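In the form predicted on its own, a lone chain appears below as structure tokens.
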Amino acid sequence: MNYEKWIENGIKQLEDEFGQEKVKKSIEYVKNFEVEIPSWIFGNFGGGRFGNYTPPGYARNIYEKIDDACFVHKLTGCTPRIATHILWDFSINGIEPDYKIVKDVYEYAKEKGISLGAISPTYFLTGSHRGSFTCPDIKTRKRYIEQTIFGAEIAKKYGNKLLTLWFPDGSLYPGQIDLSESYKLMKKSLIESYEEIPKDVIVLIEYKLFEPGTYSTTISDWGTSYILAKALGKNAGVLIDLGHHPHGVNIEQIVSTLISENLHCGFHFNTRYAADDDHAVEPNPQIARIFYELVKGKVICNKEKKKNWAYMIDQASGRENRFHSILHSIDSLQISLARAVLVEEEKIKNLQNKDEIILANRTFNSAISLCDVRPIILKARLEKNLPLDPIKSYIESGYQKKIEVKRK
């Protein structure tokens, strides 16, 4: 197949219909999107939490996840950073981090060409069965807070400033606990470790509609997260995970409302059929109004960093091959980010001025949800010399082979 021609029929394609100056700043926004990827995909993680299948060729120390993380990054580009979780990649005995480990694997990283990114305390520990920071034990409360410290100092440091929070805090049943005592507790220990934090650190409280407490959540949506952030200060906000809704939740309508709000905010992308499954992101139509109300808000690909949000994918499903599983999350992200740039603003705004409800749906739906978008992707691919198709590169490269023999 000639690529090349098919890519430039593919762009005139979609100059006639949305514009060239549409097209060229879709095809730069995939050029210059960012997202982070987790440490865990790529390690002994067995199946996510519903399995004892763990694909070959698993990564079995922090540093093997950096190898295949910077080989992620030289077929896409696009993940220049890794998210780690303190316990499970800077500690020996997963119970106390090593800030020697945390070193030594900033130094091995910047040596291979990515660097840290989000930084996540381990809040779900043996002996952690009656919560975290919202446990009765004092001690066990304070041994969280004393890591929530540690991770926002080796965040500013070795990290990109950025401190993602998830508590596993709630109830099987009701009357197992008290639940408005159980949130002041929450309030409380996160005001507390807020108070040690460097300032400059942002601060992501993450939500949970169930899992592993199946009655409540401490933090169970993000109105809640969003009262704790404002509770902490300017440098805290919300961490969206696309699976942590219930179905039919319209989630593009929350990443609305926050931006109004002025949040700094991040994503944890993924998706999910039943609940949670921590599966690959696919193209969506969600995902595709999801990215539009994000670069209508202007807080995704700005050349000012600062002025973005934080962008991470959270999975680890483990049936498929990782490296296929982050590599389609990548190619889906870019395939809805594109998407969402092509919608016309301005002729929809005309539309809904007139009350024309249902050509305003269409003239939406046609980027959102109708249009090919793939030789914009390929376009950018092609303008930073990268594979084409990262997922036919990384089969064609003999990574796989080479560390299923390595690592058995």
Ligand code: AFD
Second form
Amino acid sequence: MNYEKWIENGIKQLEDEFGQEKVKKSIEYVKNFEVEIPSWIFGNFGGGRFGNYTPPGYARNIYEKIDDACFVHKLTGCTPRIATHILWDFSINGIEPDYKIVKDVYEYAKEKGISLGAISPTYFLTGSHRGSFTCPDIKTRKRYIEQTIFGAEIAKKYGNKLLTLWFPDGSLYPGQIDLSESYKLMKKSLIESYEEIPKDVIVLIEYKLFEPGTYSTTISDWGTSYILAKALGKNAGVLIDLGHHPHGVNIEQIVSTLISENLHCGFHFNTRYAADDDHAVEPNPQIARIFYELVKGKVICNKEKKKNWAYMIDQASGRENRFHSILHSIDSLQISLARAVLVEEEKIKNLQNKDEIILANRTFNSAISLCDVRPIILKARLEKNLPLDPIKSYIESGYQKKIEVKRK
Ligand code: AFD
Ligand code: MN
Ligand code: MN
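What would the structure be for the form predicted in complex with ligand AFD, given that what you showed me was the form predicted on its own?
Full assembly next; the chain just shown is listed first.
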């Protein structure tokens, strides 16, 4: 395929429909967009319905995860930071974090050309069976509060001052716990932690409707995260994981409400089909609509960096090739962003004022669902001297073969 010709024709077509200004802005946004990749996508998950199957060549430790994340950044130019999990990545025994490992990993990542992004304390694994921040045993709560404060300190010193909190706390059956007690302990432990957290560290509280086998989760929806964030202070916000809602929830409305309330928030991007599937991101219309709210709210690709929300991928591909999977996610996010920028706001505003419902929807969808923005994505990659097709470049690079041999 003659890519240059294809790109030129495609850009021309988009300019005919949306105008040069919009297309230029869309290319700029794609060039500037950055998203964190999770360390956990590269490791092995073990267990599950495929037994211990993990794609060959998986990363056996945080250093190999960093190697893999670096290669993804080399191919995409938009993933300069890796999100890590304290007890998965910085602990020998899976119970206590190890400061020495953090420092060593920080140096290693810097040498390889990427940096640490969001730090997630690990509120699950050994010792969390009765909860973490809501555990009736104060010693357990204290251990997780200390880990949280530790996480904030390393987020400030070695990361990008971002702490992301996800709690699996809740219950398996009605009657098992006192629901309001659980919420009050969660709030108390969060406040206790926040008081010790450096004031320039952003704390994002993630919500989730359920875990397999739960009757209740203490932080089950965005409203709970919002109340808790407001109880903490101005550096606290809501973390929206796309797989954490009941089916049919209008996530775009949640996003626009949080933007209107000037809360500093963030995303864990993935695709869900049945539940919290942690699949690779697909460029579906809902994600483009979410990006439209972010672009309109000026919390993405804003030149005033502080205004930008935090953008992370949270996917765990136990079955497919994880490089193909994460590269697919990055491509899908770029496509969604490019579409969102093309939306003809003025035209839609006009139609809204005239109560032209279907015409407004069709105008909106001409950018969100119908147009092919791949020429914009490729133009952005061309201008950044990046591979036009990262997955194809990955396949041709020989990296997969190398890690399969090395990591036998
Ligand atoms: C699980 C949880 C949640 C969390 C992630 C990493 O559902 O999304 O953010 O693990 O800790 O996917
Ligand atoms: Mn998540
Ligand atoms: Mn999840």
